[in-house]
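Here we start with a single chain on its own, the form predicted alone, put down as structure tokens.
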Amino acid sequence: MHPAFSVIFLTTLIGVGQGLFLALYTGQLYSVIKVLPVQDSPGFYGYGSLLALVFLVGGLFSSFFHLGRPERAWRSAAKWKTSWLSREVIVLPAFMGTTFIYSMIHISGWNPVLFSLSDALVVDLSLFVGGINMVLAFALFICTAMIYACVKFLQEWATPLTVVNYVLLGMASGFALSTAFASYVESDLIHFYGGWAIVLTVAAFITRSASLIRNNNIKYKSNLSSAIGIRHTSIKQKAQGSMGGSFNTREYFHGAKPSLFKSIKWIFLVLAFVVPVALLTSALATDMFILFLLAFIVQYIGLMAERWFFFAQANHPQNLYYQSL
């Protein structure tokens, strides 16, 4: 498939926003149950959530460049009963709105207690709204990933690993950013976020590697014989049926040279996984903000390369006829 950079930015940016919010809410939830210290500054969760919102808005903005008629974007939500894209279009604004509400609760300081589950567990408004938003965050991960995982004839995508990878990669990048944010505001949650960023990055490396191994061993259901309806043991294509390029050759094939296509895989494996783990490990030992920030930046660049490869690796069945000519 031909990777659209608008979709690459959309999926990676909102993934960071989702992961960052989940990191912040996890920190608050753990502080409620006395596992982590309570953050004295209400702006820690509030301004952190606004930072997550910046990435979400950036992802939403980039998606408009993928639309032929942006003024009709609202119609994309009409088929929510059957379309994962429509569900994403509904869940993304809902998640953005709830993230904004969550941030404003903390920044304003208006956070009344709603009820108590026990003497040790008190549920206030921010914890309740954050719980709803946590569900929306995971729902958005599923909706975004299922847009591709539900396409059965693209066998590289049609696997549960697609959903798992979208979740883990988004959370890994979000926790990496939360570590940099915690270091910048001098929070005592740096090592908590940094440790989880490393764990999530390693887990994402394992599942992404599993998907690469799976895709390298796919036995395709279609072949050139079934594509043109001719049963013969020896079929060789001489032409694609036209003198120049077409929509089929532009949109369903990445067009990159084989050497570049192969190198992208190793580039994203190093940048998205190996280098960030090394930088995070060094940063946790030295508590240097610049290393935490660099770990996130390098990982995000690697995730962009990973997402490009994810789209480019999908081999549309129509390429059996149009191939790379």
Given for the second form:
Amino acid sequence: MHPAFSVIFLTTLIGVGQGLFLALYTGQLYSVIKVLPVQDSPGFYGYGSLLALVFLVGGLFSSFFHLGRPERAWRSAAKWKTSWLSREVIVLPAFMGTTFIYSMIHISGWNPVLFSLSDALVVDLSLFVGGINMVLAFALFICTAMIYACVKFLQEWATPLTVVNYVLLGMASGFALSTAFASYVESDLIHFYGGWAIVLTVAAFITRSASLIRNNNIKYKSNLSSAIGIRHTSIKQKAQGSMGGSFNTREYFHGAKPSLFKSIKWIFLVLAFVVPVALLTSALATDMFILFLLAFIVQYIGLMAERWFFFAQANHPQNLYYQSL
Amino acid sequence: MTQLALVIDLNVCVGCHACVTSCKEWNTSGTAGYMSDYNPYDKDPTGTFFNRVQTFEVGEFPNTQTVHFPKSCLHCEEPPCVPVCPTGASYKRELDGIVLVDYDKCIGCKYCSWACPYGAREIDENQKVMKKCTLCVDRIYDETLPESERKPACVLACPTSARLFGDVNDPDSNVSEQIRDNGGYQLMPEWGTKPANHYLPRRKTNITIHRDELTRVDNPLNKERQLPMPDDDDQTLDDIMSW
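Compare with the form predicted alone: the form predicted together with the partner chain:
Full complex below, order starting with the chain above.
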């Protein structure tokens, strides 16, 4: 497939936003059960989730560039019963809205206690709203990934690993950002977030490598014989029905040289996994904000390369009709 | 339930592209807006088409066959492009099984084109909506046309009658008969999309004649046993009389 930068930005940016919110909410949840120290409410959870919102808005903004008719985007919420894209279109704004409410609860300080499960476990409004938002965050990961995983004849995508990778890669980048954020506001959660960022990055490395290995050994169901229905071992295409190319020759081929295509794989493996883990490890040892920030930026660039490769690697069966490309 | 479709006979298609041009001519003149072209008279011409003809060479010289392969939307009975559409712009008509795009609802997200294994959908770079074969839905029901012309433009244009149009769910229709009798098949059946359009394979026209069929069985002379049957290499009256 031809990787569209609008979709690359959309999926990576909202992944960071979701991951960052999940990191912040995990911090709050742990502090409620007294595993972690309580943070400054407006400064940490409030502004932190606003930062997550910035990434989500950026992703949503970028997604409009993918549409031929962005002014009709509102129509895309119609077919949520059948279309994962439609579900994403509903869940993304819902998640953004709830993230904003969560952030405002912390910043305004209006956070009434709703109920208490025991003396130690008091559920206030922010914890409740955050809980709903956590569900939305995971729902959004699933919607985004299922858009790709549900297209069964794009065999590189049609695997549960796609969903696992979207969740883990988004969370890894979000936790990396939360580490940098915690370092910036000088919170004592740096090591908690940093540790989890490393764990999630390593986990994502394992599952993404698993999907790379799977895709290396993929057996394609369709071939030229089944595409045109002629059983023969030697079929050569002589004409493809257009002189200067068509939508079919532009949309479904990445167009990069094989050497570039291969090198992007190694580039993303290094930038999204190896370098961030090294940077995070050294940053945790030195507690330098700039290293945490660098770890996040490098990982984000790596994830953009990862997403480019994700699209480029998918081999659409319609390409069988365009043998000479 | 009616399922209108095309049956394309690869045995007689000569690859003349008459279906391509007549499709483009009819559909670019329709009320749904023209099908845009870029550089039509220049280097690298490109544009939106509902139908394209490709050519394949099967086998190694000298045992080769040139197969011209017209390719358009197959109007699947289980169209994978329809459920993925977020707006409902892509739909399959209950009435006749035609898969259509509502150009006023389409947001041009291209997801349906990803979900079509055949690459039958093309985005119109000018209108920015997804377009595809409509089976000339604006023509086949037009009662101002004589009944013989209520067929898709490509079918009417084909000089070798390689394109047949009809209801593939009606066992008595011409298309069903052709599929049955001439080994009609579907493209990429492995994906379970159940394409309504069928293709008829290349085939040789053979006739088997047995030896006894060369002899006239109801020869009255033979019947009445008046004369013995001449041997095969003997001269007969016919051999002497013919010039």
